[in-house]
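Shown here is one chain on its own, the form predicted alone, set out as structure tokens.
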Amino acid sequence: MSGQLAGQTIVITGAAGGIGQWLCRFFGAEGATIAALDRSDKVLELVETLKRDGVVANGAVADISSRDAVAGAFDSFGDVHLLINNAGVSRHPTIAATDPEGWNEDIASNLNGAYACTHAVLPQMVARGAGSIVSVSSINGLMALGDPAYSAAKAGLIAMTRAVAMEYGRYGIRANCVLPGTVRTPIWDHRLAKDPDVLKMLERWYPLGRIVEPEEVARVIAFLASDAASAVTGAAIPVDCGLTAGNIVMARELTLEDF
């Protein structure tokens, strides 16, 4: 990838976090202008320390489940050539304890605000004929993990994905997704805070025998985002340590063997 993003301005949204920390360094460092989003003001820290090693960045906080904060944001980025719907939480773990109103925090904050970011950037990616998105969805977009407004807004992330795609290749356009499974970053601290093993319980589900690291993540949005992946587009795409091979656990019982 080295050189072929240089001059490129590439948006980040959730850039505060720890898979989007990860993706200003990375391309950064290659070269790309990088526009860092964040609802939380730590993304100005960010910039700073980014301009601080050399990269070209700057920054704005905005809460993406706003259109009209996402509208005054992309104005100020001007030309994008590449846009990371990285940015995505999780605050209701059951039906039962999600009310109407969480229901749509949720969705707004998960699937609407990455509409509103691709929205802002599809017709100025048709003018120049040229253009990718990649979108963070997750696994839970596959399967009931808990979560469930945070699960329908990853799941529909998926169907957006594959919609722009199918209407906006013929522009020269990439649309793609990366499928995280549990990711080691802060959103895990308030789980942490209550029981410390809690991750290391979740290891065994997975085939690795591990859970993903931010930067895994952000490999592969690396690649989609590359040239490497020029004819990829529309590709939902796993990142999960193996937990959507199959159920290791019940296939352990099953065969009575530790494979």
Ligand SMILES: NC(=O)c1ccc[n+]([C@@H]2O[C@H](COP(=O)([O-])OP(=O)(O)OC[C@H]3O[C@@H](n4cnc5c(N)ncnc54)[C@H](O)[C@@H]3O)[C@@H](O)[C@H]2O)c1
The other form holds:
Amino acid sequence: MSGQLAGQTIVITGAAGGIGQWLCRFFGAEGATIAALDRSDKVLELVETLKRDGVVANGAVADISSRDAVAGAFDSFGDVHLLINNAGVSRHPTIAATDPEGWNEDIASNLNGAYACTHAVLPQMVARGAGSIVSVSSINGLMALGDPAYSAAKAGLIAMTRAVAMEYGRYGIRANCVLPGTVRTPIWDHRLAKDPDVLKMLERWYPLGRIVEPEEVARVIAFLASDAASAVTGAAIPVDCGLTAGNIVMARELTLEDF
Ligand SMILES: NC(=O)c1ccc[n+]([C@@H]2O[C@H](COP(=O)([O-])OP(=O)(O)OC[C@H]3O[C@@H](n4cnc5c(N)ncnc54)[C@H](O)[C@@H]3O)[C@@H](O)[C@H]2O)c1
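Can I get the form predicted together with this ligand as well, since the one above is the form predicted alone?
Expanding to the full complex; the earlier chain stays at the top.
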């Protein structure tokens, strides 16, 4: 897809986070104009770094759970060719540890915010007759792995993606999502503080025997955004080192084979 995105504007939400920073650098290196959005003001430092590296970039500090904040940010970004709904947060590990306020917070940041950003870009994409939206869902959107409010939001993101694909295909707009497995980013910091070995322990659940690298998520998003995926819309693609292929831990126990 080299060069395809040169001069095109890509909005990346959650840009200050682990995967977000990778996405900004990855697409910046492809020649795209990066519009980085995050509720953390670290996004402004990131934009300065990107600019020093020769990337055309601008940033907005905005909380996507606020429709006004989203509208203000998108006004400043101008024409958007690709929207990557990447912002996400997970703070409530079980139903028991979730109260109604926490549930609403997780749904607001992980699902309603992505909807608000999608709603903000669709009219201009319709007017141009082209556009692409890639949302970062999660394997949690497919099965119960804890973090129930987060997971419900991620399942909702898959449903939203399919609805956009169906309604807006006629305008040349494609919508897809990626479903990462475990990726080492700051989203894991609070669990690593509880148990520094947590990511190592998780590796045995993954057929590839390891967790996912942020760049591997970026590469699948890049494919979905490129002309190579011109017939792909409404797809939900796991980027999960094989986790959702089956239950490898149970399969080993069932077969009594060591694989
Ligand atoms: N890291 C993983 O293991 C993993 C696995 C599956 C899916 N994901 C998804 O990948 C995406 C990126 O996560 P990450 O791992 O880089 O985490 P991260 O915590 O490093 O980054 C998330 C970023 O989103 C921003 N954000 C959260 N809520 C926001 C809001 N309401 N408005 C604006 N910005 C907001 C945060 O400030 C942060 O910079 C998320 O959607 C996450 O759910 C991550």
